[in-house]
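As a starting point, one isolated chain is supplied in C-alpha cells, in the form predicted alone.
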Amino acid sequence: MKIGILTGGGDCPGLNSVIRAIVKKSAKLGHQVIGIRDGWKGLINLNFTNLDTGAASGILHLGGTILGTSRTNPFASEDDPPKVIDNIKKLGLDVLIAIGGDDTLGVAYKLYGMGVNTIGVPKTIDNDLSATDFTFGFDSAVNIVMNALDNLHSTAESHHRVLVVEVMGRNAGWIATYGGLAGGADYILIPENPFTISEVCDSIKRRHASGRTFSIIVAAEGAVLAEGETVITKDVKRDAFGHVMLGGIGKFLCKEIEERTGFECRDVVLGHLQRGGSPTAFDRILATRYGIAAVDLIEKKDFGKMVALRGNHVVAVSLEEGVKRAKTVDMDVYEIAKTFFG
C-alpha cells in the first residue's frame, strides 16, 4: 500500500518517533510511505518526499518534525478541500496518517467523512484530547516545566521575589497542574478553576507570615479570572482555525500582586521552550506504540480511527470520538496539587 504521512499544528518532542516507527514497520510489511511536507498546506500545495528507512534513521531523538509543520485549516477555503482530495490520488495514496492534536485531527475526520481512508496518532504537549489518558509530547513539556521551576527556586529565594511562571494551556491546565506539581509551584492557576486575584495575593501573604520569604506562581496562559470569567489575550487576531493568541497573564499578575502585596515580582514566560528538545523516554515509547499501532490499523483496513493510550493499552477509538471535546485537568490531581498551595 502507499501510506501518506503529516504532522499538523504546533510541533513537539516525539513526531520523529512516530515518523520512525511508521516507515520501519511499513517497510518490513512492504509498503512505501510519502511524507506530506507543512502539514495540511503540502497536500494543498503538493508539497511531498519519500520516505524510506534511510530517511527515518537517527531521529528518534530528535524533537520537533523532520516534514515540517503548519497551522494550515484546507476547510477554513471552500476551494482547498477539492484541492486537498485531488492531490491524495494524484499521488496515489491508499491512506493517510494524520499527526496532530484536535485540529488536524479534525481535518482528517472531515476527510474521512468524504472518502478519504485516514487514521489519526494524538499529538498535543496540552494533553487535551479526548479518548487516550496521554498525548505524546505532554511528558517532554512538563518535564521542561518542572526543570525551570526547579532552576527558578534558587533565584526566587535569593532575591525573595514572587514569581509567575507562564507556561502553555489554553483550554486545559494538564501542563501547569503537573509540571506544578513536579516542580513544586506554590499556586497554579488554570483555565478549569476560575481565580480571584484576591486568593492568590492572600496566599502569598500567608507563606511571608509563616516565615517563606518567596513564592512561585505556575499559570496556564489560558486561565480565566472569576470576575467576569476573563482570558488574559496578547492578540485578537485569529489563526486558521479561529483560536485568538494568548499570552500575558504572567505580566498581568505581577502588576497586581506587586501593587497589592508590596513583594516584588517577575513574571517568567516559557512559551517554545515547552515544544522544544529532545522527547523524554515515556514520549518517544508512547510515540513509537502510536505509530506501530497506526500501522497495524491500516493493515487490517480499519480506517477512520485514532490510535489511544487507556491504561497501558494502545487501542483504536473513532476520530470522532477522539475530537468530540476537550480533555479538561482532572480535579482529583488539581486537589492534590492544592494541598501545597500557601
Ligand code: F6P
The other form holds:
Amino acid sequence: MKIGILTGGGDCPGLNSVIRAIVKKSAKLGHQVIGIRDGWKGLINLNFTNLDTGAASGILHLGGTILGTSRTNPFASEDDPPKVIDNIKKLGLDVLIAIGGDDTLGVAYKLYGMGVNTIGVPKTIDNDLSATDFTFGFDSAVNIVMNALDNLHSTAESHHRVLVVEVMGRNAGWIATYGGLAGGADYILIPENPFTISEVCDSIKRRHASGRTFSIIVAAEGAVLAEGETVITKDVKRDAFGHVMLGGIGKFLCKEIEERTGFECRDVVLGHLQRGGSPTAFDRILATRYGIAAVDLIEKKDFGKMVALRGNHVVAVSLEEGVKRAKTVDMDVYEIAKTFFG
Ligand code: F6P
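Please give the corresponding structure for the form predicted in complex with the ligand, as opposed to the form predicted alone shown earlier.
The next block holds the full complex; its first chain is the one shown before.
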C-alpha cells in the first residue's frame, strides 16, 4: 500500500516519534510511505517527500516535525478540496494519516465523507480533543510549565512579588491546571471557570495576610473574565480556521493586581516555549503507540478512525467522535488545584 502522512496545525513534541513509528512499522509490512510537507498546504501545492526508514531514523527525540506544518484549511476556499482529492489520486495514495488537533482532523473527517481513506492521530499540547484521555505533546508542555514555575519561585520569593504566568490553552485550561498543580501555583485561571479580578486579588491578599510574601498565578491565554465574558486578544484577525490570536491576559492581570493590592507584579508569557524541545518519555511512548496503532488500522482497512487513549489502552474511535466537541478540563482535578489557592 502507499500511505501518505501529514502533520497539521501547531507543532508539538512527539510528532517525529509518530512519523518514525509509522514509517518503521510500514516498512516491516512492505508499505511505502510518502510525507506531505506543511500539512494540508502540501496537498494543495503537491509538495511531498519519500519517507524511507533512513529518513525516519534518529528523530524519536526531536521536537517539531520533519515534515513541516501549517494552519492551512483546504475548505476555506471552494477551489482547494478538488485539488486535494486530485493530488491524492496523482500520488496514488491508498490512505492518508493526518496527525493533528481538531482543525486538522476535522479536515480528515470531511475528506473521509468525500471518499478519501483517512486515519487520524490526535496531537495537541492543549489536550482538548474529545474521545481520547490524552493527546501527545500535552505532557511535554506541562513539564515545561512545571519547570518554569520551579524557576520562577525563587525570584518571586526574593523580590516579594506576584508573578502572573500566561500559558497556552485557547478553549480549555488543561496546561494551566496540570502545569499549575505540578508547579505549585497559588491561583489558576482557566477558560472553563470565568473569573473576576476581585476574587483573584482577594485570594492573593489572604495568602499574603497569612505570612507569605509572594504568589504565582497561572493564567490560560483563553481564561474568561466573568464581567462581560471577555477573553483578551492580541489580534482580532482570524486564521483559516476562524481563530483569533489570544494573548495579553498576563499583562492585563498584572496591572490590575498591582493597582488593587499594592503588591509588585510581573508577567511572564511562556508562549511557544511550551511547544518546543524534546518530547518527554510519556509523549514518546504515547506517540509511538499511536503510530503503530494507525498502521494496524490500515492493515484492517478500518478507515475514518482516530486512534485514542482510553485508560491505558490505545483504541480506535470514529473521526466524527474525535472532532465533534472540545474536551474541557476535568473539574475534579481543578478542584484539587483549588485546595492550594490562597
Ligand atoms: O496548538 C494550539 C495552540 O498551542 C493554542 O493553545 C495557541 O492559542 C495556539 O496554538 C497558538 O498557535 P500559533 O501561534 O502557532 O498560531
